[in-house]
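Here you get one chain, nothing else, as structure tokens; it is the form predicted alone.
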Amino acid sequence: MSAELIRSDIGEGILTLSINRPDKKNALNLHMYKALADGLIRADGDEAVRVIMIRGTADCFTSGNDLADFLSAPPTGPESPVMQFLTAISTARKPIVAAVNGLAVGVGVTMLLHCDLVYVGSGATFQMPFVNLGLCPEAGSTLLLPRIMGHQRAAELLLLGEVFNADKAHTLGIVTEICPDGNVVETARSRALQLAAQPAAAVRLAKNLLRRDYAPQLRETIAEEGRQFIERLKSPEAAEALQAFMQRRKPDFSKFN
């Protein structure tokens, strides 16, 4: 099943990982996280792969975690599929290109912070509603977002958890380029082909040097966010938020301090 939900194709030096669960807005379950992590790890050790490309379907990148699946088997530590994926994408040696159409929520946004080139459709929308759900940010976003855009702008995105559009994502530095909605994958693949034609060792070295000064801190941040996230899943705020989400009502946090 995971192979169908995460499609893996290699051609012209590019490994393309396609999130393919359109009936659930490409929500990620544990099997999909494991498949993504395995694909990234295999790509790093495969000389035939020079570039990794991540994409969703025509109208959705990913709506984030499959909450029912996530709550039935929450992450418990570094060996969980979610953490394996975050480790793999944050330490990948080879360049990662993302093609984003439509909805990108939660990890659908934070994973983009680990991609080297990000191409999005003009109609794409983004949201990081971790705090809204009584949880905390993840994937190293509390380190990377302030580095990219400054504390106040990062705080707006993470503390309020509001939806923002492609223009704002571009202005804030989360994405590389905005494309017509029907041209995103084509544009991303053309850039991936350019990267694949570059000297592979030089590309890997340049990527490594770009993140050299913050790589140790990023590992520490991802681990700490993960520990806090697991604790927050047990909190009464998270229980209220997730129950309200399932019941399609507004959560009430007034009784919690």
Ligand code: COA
Second form
Amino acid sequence: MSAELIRSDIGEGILTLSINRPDKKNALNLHMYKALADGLIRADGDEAVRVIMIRGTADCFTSGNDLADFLSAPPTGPESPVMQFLTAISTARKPIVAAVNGLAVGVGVTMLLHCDLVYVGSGATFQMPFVNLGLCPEAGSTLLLPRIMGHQRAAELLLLGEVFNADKAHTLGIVTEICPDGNVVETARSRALQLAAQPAAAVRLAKNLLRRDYAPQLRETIAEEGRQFIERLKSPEAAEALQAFMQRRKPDFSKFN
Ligand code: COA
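Output block for the form predicted in complex with coenzyme A, input the form predicted alone:
Below is the whole assembly, all chains and molecules, this chain first.
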């Protein structure tokens, strides 16, 4: 199943990982996280791969973690597929290019913080509704977002969890370039080809140096966020938010302090 939901193709030095579950807005389940983690780990050791590209389908990048999985198979620790994915993407030695069309929600946004070049369609929308779900931010976003844009702008995105557009994402500094919708994958691929033609060892070194000063703190932050996230999944607030999503109603948090 995971082989279809995450497509993996290698050509011209580029490993393309395509998220392909359009009927669920490309929500990432356990098998998909595992397939993404495996693909990233394999790419690191495969000499045929010089660049990794991550994309979704024509009108959706990903709606984030599968919310049904949060109820039926929540992450339990560092060995969970989601944590394996976050470790793999945040420590990848080779450059990662993202092509984002349409929706990017939750980890669909925070994974972009670990990509090197991020191309998005002009109609793409972004949202990090972790707090809205009674959860907490993940993927090192509590360290990386304030570094990129300052506390107050990061806090707005994380505490209010509202949808924002491609222009705002670009202004805030989490996107490399906005492309016309329909041209995103082509732009990302041509940049990936350009990267693949660069001297690979020099690219890897530069990427590593770019992260050197915050890498240890990032590892620690991802682990701490992960621990807190697992606890939050057991909270009454998260239970209310997840039930509300399943029942297609607005959550009511007024009874919790
Ligand atoms: N997990 C599980 N299923 C999801 C999902 C997710 N993250 N996102 C969408 N789906 C499913 C919907 O339940 C629906 O399934 P159904 O057709 O079997 O009922 C299908 O995908 C289509 O979604 P729908 O809500 O009808 O589409 P929409 O265009 O109205 O809204 C979203 C799209 C992404 C805005 C909305 O689905 C949403 O808010 N999803 C949750 C996003 C989220 O909170 N992610 C986790 C962040 S930590």
